[in-house]
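Next comes just one chain, in structure tokens: the form predicted on its own.
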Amino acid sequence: MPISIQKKSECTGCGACSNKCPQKCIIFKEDSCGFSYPKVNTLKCTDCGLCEKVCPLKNNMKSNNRIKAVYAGWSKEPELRISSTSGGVFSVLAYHVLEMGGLVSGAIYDSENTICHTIVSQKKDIVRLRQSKYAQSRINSVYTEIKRALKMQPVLFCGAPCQVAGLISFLGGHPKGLYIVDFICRGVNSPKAYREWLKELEEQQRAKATRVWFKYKEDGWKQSPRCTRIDFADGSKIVQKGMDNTFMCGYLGNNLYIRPSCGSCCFKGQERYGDLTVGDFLGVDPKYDDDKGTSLILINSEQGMDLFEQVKPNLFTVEREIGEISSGNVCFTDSVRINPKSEEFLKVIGKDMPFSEAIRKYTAVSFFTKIKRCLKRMMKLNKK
């Protein structure tokens, strides 16, 4: 039987099934909320069952990797650090693998600002892979391309934990020469929400967006989660901050467009699929936080340790305790609670109302909720 998704929460969209299909009869198609799910061409399907066997969720896939060491760190190159989401560790790793004669795979914005995975071979292209993208990327045929490339050279792959699991399942294991970096993931957002947000800005600006820079560090690293810069073809730019940053408010504050499977993610905690895990080291000891970006670096395998030791001269690093991870990174162990109005929101944007209007409607705080929050604040003050 070809792969069949009975519940939306049972598919991460990792792309392993479409890459594995020998008949190439599986495509990923967006639903009304903008999330992609496998669609099988039954006329071409031979019922080989490989798509079902390769699915990480259907086979309760487990990893043997566990965290061996924890570091805080950042690139010693100031410009690289500032232009990265946290401390620039991914770029340092990527440059090193290229110097080894390898390839690097990660998520980019294409010419239409769509987010997809690709493979690069030159240092100048690493800038396109840098920074968080905040919407789910299309894997396309990248797993297949990586399998072919590994016959000749090493490859560094960076992706969400579910994408990493998909790659390993597709390859049938973790082959030598494949370096894998995953990241602390809060949940992947709907490409539809991202498109509708950007489309509205382009209409307001009357120009095409040429660059989207989430977590823009204009006001420092700690303020960057709610600061986004968008550059346009006419040379203009917009910097959205705080409550004016509608996309990040809908994501961070309200969980309005996170993929259903992210509400019960099984790729969290200390069992990691990546050789290394990176992320923002939120809550790190203040003496290692100068507000320019501090990376959390988890070493999960011997291969990861070897790679880390090779790039260490290019990093400032300090070893930390594993207990520090969760204090500022709740999503290291816990899944987000998806907004119950998420599906409704995603269906109305672009159809019944523009993105900003929908955000105002679906993020409005009721009078009752305001009273509850006020009482909680008063209780905290009284305790002091």
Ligand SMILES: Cc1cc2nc3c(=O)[nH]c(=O)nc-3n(C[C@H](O)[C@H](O)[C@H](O)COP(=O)(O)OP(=O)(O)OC[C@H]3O[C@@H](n4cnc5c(N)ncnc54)[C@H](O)[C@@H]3O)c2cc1C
Given for the second form:
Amino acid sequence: MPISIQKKSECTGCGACSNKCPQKCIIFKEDSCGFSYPKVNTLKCTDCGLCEKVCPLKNNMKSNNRIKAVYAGWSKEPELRISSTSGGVFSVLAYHVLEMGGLVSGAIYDSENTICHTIVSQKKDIVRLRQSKYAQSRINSVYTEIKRALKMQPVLFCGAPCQVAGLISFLGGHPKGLYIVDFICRGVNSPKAYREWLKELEEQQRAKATRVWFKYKEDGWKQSPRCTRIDFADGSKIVQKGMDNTFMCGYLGNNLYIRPSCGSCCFKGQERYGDLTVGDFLGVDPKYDDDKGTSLILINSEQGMDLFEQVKPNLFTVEREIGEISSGNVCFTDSVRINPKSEEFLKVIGKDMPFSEAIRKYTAVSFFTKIKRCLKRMMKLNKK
Ligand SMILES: Cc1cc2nc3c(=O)[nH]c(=O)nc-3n(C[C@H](O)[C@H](O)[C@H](O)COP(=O)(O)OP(=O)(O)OC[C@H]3O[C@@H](n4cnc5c(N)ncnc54)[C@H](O)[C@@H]3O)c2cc1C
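The form predicted on its own done, now the form predicted together with this ligand:
Once more the chain from above appears, this time first in line as the rest of the complex follows.
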């Protein structure tokens, strides 16, 4: 039987099945909410079963990597650090692998502003991979291209933990020469939500968006989740903050368009698939937080340790305790609770309601909730 998805929460969209298929008869198709799922061309399918065997969720995949060390750190290049989401550790690793004669794979915005994975070989292209993009990245045939490239040169792959699991499962293990970086992940959003948000801004501005910069650090790293910058082809730019930062409002505050599988993510906690895990070191000792971005770096394998030692001269680093992670970063261990109105929201946008209007409607706080919050605050004050 070819792969079939009974429950949407049981497919991460990692793309291992379509890359593995010898007949190339699996494509990923968006559903009405904008999430992609495998669709098999049964006329071409030979029923070999490889698509089912390679699926990390169906096979309850496990990793032997365990965290060996925890660091806080950032790039010594101020420009690189400010233009990265956290402390710029990804770019430092990427430059190093390119200098070794290798390739780097990560997520970019393509010419249509779609988020997808690609492979680059030149330093000037790392800027396209830099920064978190908050919708799910399409893998396309990148795992297959990595397999081919590894015969000749080292490769650094950076992606969400489910994509990393997909790559390892596709390759049938973790070959030497493949450096894997995953990140602590809050969940990936629907590409449809991202498209509808951007389309509305382009219509308002009457110009095509040329660059989206989530977690823009204009007001510092700690305020950056509330700040998104969008540049347009006519030279104009918008910086959305607070409640006007509609895309992040729906994501961070309300979990309105996170992929169903992220609600019960299997790739959390100390069992890591990447050689290294990066993230925001939220909750780090204030001595190591100058509000410009502090990366969390988890070393999970010998190969990860070797690579980290090689790039250390380009980073400020300080070793930390593992307990310091969970105090500020719940997504290290916990999945988010997906908004029960998520499906309704995703079906409504674009068709019946513009994105911003739908955000206002679906994130409005009811009178009852306001009273509940007020009472909670009063009880807290009384306790003090
Ligand atoms: C959807 C998402 C959710 C995240 N949630 C958390 C969280 O809850 N807690 C936390 O500590 N950190 C989270 N991160 C990670 C964090 O935002 C930084 O990406 C990470 O700390 C690396 O930062 P950096 O400064 O080293 O490099 P950056 O330059 O910011 O790193 C970018 C790297 O991430 C890859 N990337 C960017 N967007 C995507 C995407 N959509 N899919 C796959 N790969 C992508 C790029 O290819 C590049 O390799 C999340 C990232 C993403 C993309």
